[in-house]
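One chain is shown next in structure tokens, namely the form predicted on its own.
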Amino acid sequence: MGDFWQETSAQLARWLARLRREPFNLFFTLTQPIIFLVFFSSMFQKVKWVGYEDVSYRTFALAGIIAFAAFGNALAGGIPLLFDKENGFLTRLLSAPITRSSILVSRFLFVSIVTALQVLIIIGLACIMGATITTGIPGVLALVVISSLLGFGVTILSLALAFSLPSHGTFFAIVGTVGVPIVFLSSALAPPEAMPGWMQVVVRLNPISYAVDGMREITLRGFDFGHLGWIALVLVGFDVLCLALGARVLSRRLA
């Protein structure tokens, strides 16, 4: 088990590395879903869903917007390990004698760090410019546990996309196809009442609308524990089903 976490760990600091040398992409990679923070809450300031008529649309929006961010981090989690697949260094990195699975771990890592940095700036950005979290601190931590809960299945999809996949323009094809469309198919944006009503039925089977619900919930309402619980089950399950299907396509590869 030290033998894992020290070359997960030797991994991870190669990701940060490789991120940290590239000052523009980290700066983009942080501020991207600032973007859309600013441009949806302004976009839509004057929008008032049934039932939120007292909550302003940059407050509703900001669990979607965080949403938004932990699922497209996940989903592009697979490209780096793409282009190494390419380039042949992920080859080498397999004939070394490491764990294969600390590769995985250590890119899930990555992924959930940055992620949690974007929340944590998304949410200072949305409180300074008048969104509110209920609450408070404990409620910011929450936010970021339940957008990795989101996080961890998606990640393990890309990354057996990116080992099953022959190029990385038939990865960007597939993400660019689904990933925009998946977002809107949930309650980022909008309640699902809002919207028709086979909208409605897909929206209560994508994950994110889960993830959305219980973080709405803990920044307008507050903490209720059975109904999270349920939230948090849910994505659990999701995970797991995702690491059911990621392990089989990854043991077929790895091997």
Contents of the next structure:
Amino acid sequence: MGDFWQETSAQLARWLARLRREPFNLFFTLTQPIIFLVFFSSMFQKVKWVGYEDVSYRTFALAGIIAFAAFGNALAGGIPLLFDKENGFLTRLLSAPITRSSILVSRFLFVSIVTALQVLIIIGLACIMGATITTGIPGVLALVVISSLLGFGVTILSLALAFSLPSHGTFFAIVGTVGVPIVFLSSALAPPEAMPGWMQVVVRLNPISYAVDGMREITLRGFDFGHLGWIALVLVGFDVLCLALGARVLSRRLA
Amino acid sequence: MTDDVVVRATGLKKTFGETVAVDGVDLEVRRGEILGLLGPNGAGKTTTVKMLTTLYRPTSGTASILGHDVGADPKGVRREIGYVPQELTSDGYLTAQENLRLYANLYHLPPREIPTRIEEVLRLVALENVEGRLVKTFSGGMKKKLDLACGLLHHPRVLFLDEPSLGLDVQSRRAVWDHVLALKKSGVTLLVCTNDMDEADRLCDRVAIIFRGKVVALDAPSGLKDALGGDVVTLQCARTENGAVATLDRAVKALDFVRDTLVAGNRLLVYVESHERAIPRVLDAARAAGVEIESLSYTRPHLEDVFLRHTGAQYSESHVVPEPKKGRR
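Alongside the form predicted on its own that was just displayed, please also present the structure of the form predicted in complex with its partner chain.
Below: every chain and molecule of the assembly, starting with the one above.
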């Protein structure tokens, strides 16, 4: 365990140093969800969904935008690995006596830290713009935890994709094509009841919807531990599934 | 002696789909020696090293490093070895020191020893004055030296260097060679891949010539060249009257170490085992015979000639196995 933490924290330190050294990257990473917050919630500010007549769209969409940010970060989580693979860094890394999963874990921890920062920025800004969070500070912490539960599985998927695709071009083509539709096919920006039947089925299969439902409950209604427990269970199940898939790819690529 | 063999490969083979990249390589690297893998690009050197460093699984055959089998005990192998790939792999967005700290931790050095050890390797490769600079501002030679330093942190007993001086200017090349020779002196066993004949000749105790995935010759560079039949010393006579060349030819032929001679105009070609010992005695013989020598030159067989002899192909235009696709195992 000591060795595992040493190699994981060393890799995490590398990601953090790189983020610090690329101020533009840092700036855009942190402001991107703000753009979504401002645009989406302004574009739809007159929209009142059935069942949510009592809240502004800004408050309604807050959970969706947080989930969007968490999903987007996690989906991009594999990108640096693509370049490490192409320039030989990864080969060098793999010749060291490290546990292979430390590569995944360090990347997940990094993505979680960035997402947590984004979530705090989004919430701060949304509150300034008039949104409210019923559950207060414990609610904010719960939002961060749910973001991580969603982010873990997606980060692993992104890393598995980065490891197995032949080039970064293919990776960006796939992620660019599926990224945004997956968010639209969730309950992030509209409640499923407002969608056609086939879409509702897809939405119910999308793990983002579970994260959004949990977050929305926390921002709008309060803590319903029974429901939140169920949501956590679904998300953990999703993470385990992704991990099993990731482990398969890893064992084939990184023996 | 079994104990003296540090790296052992038996029947090592690697195929990528239909392509046979390495085709049954047998190798033994002895403790403290520098073994060179020499061959053109695509001959199978890097693939061989990737199997020995546990990065590729052999399709068949076995290999072990200091008794650790590459397939059964990869982590044991990784702990013992350092590997410096041919690409420049240090992270440009980190400083030299941060890169070193990363590798120190990946090799699980005790945290308390890390700062001292980083200083030591920085001094060793003469980068101690730029430790705080971002690596992306480094020259190619500096990056290569840093890569080397990253591979030395954990005191590896076996070091694998893939094309250590590729793309470097003359000075950096020399510097890297000096570091490699210093490592050998300190007891490290080295396996060096190179497509540079000169590098193989200067650095390596023994050279394995790899061609189309096979080891076609393996010996000390001098042994490989000697096997071709030694050196040629060419003497040019100052005057050709009175059969000076013929006189010289007779005098030289009488020397016991001369294998053969050839008269070509006013020049005499003398075939000997080694020019160093032959030249003074040939000159003595010329003086004794009263023949004035205008100029003298000699040629050593080059490793290129060795390559030609063993493969039947010119080094520069030899058949090349296509590189495997990225990411395939």
